[in-house]
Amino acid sequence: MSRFGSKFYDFYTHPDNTGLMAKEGKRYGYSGIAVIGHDTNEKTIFPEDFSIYTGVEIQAKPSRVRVEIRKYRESDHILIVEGGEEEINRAAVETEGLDILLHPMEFNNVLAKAASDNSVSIGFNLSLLIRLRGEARVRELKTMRNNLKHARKYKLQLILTSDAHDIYDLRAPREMIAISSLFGMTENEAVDAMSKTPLNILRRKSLDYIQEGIEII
């Protein structure tokens, strides 16, 4: 795979032992992970050339989703809303400052257009395809195909996540690409979803970022 010189990131992990997850992540070929729900322990020793970021996951009623996004949007945290029904997804993508809408269950052209206007990336949680079986897995594949279709139409940035809670949940980039192909994602899209999209999110978090199309010289 010619693009495996890219830097890869997993922006949705929940490790009990961040240091161990970081060590395993580097061994798998990642350059960094985002840890959801808590700040990293300063005493933890991390691998060299490996970055740890803090993520905030919003799980709230639609009226609170907007409030929580505004609360955190000026921070350097990676801001994620766990998708669901249309009302929650709408509140998320229509509020400026959100980084990732993760696995919306109900997604359509109107929501995709709003996500495009506010530079919201659409996340695909691959742990669902690994854990589920039978009809439940078929439903998730159908949802992901639908989300991918709308994301492509509006040229949304895609992001792949593992939802890893320990090192045994973590998947190497090649495995992530293979799993994402089950719902139609191409190799180039999958590579970008673990490299280009995370790097763009980090770029927008930098102090030099103003908005798309404007650069400090």
The other form holds:
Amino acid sequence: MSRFGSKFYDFYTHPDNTGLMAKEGKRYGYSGIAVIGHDTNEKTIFPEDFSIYTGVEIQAKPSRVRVEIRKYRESDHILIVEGGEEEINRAAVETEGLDILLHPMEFNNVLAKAASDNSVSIGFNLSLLIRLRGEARVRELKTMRNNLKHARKYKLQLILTSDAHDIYDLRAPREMIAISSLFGMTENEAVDAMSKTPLNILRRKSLDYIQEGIEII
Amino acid sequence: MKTIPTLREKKRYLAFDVMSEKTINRQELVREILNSMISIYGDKGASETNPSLMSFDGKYGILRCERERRVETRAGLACVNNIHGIRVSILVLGISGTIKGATEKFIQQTLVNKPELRKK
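Structure of the form predicted in complex with its partner chain, please, following the form predicted on its own?
Whole complex next, starting from this chain.
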């Protein structure tokens, strides 16, 4: 059964022109995007059936990451930490309340276990594969393969993001799936990474949500 | 000379839409698509995919590829991002078994839905 009827989301974009990006996103088949570090303007006209969410990217020293995450935890912003060295990844996954750890460079079983405990999703930044060529891309692919291996073992949620700065960086869901197949992701995993995981994050951000397994009747 | 049907290549045609800051010509696009494919899959993979551009009018185009290599072709097209400093992105509109099908079903359909594009 084809799963392309699902709703697709892109949770990591930095558009200058949010209205245009939303229009193109809708044409490409997305149901919503998350804009990072940009207050959505009331005047911009958004297409119907298209949702804009706001996200916060936390850029801080490893020692400050925990404090920053706690600060935004109660808000309805989507919290993203761009991974890198082990120290910052560790600080990020060990703090409850983080949604996405994007493209960690060094990832191991300890971090994966912590991420699984705090239900942090692992993000794959596909713009790196689109933009880079040659040796640099080989390095990124290797990192992504490693991340995917750990994520599968610890049943972490995956998420695909485009890191789009303008409409030329945006890619349609099917193209994203094709690109993710370069580092061994299956079609099913890729579809989940663009629809199930984002919806799950949104569910956790909603007001009705209390804790995993508890709901108000 | 025509070969027997079972030995013929099984082809698929991808209808695509190019968005670019400035108009690009056919030659540049072909070169960039091939470059992108070779960069990802190497010479061997690109030869198996066997891409060739059937038509391109500055915005819409049709690319032929091997039937079993549709996903690879898509990935190759998606990784095209820059032609001589001009920002470019390619959106695959659909895949069909014939050129006629690809044109009628995907390219003309798009033009019907968006009449303002036809005036250009």
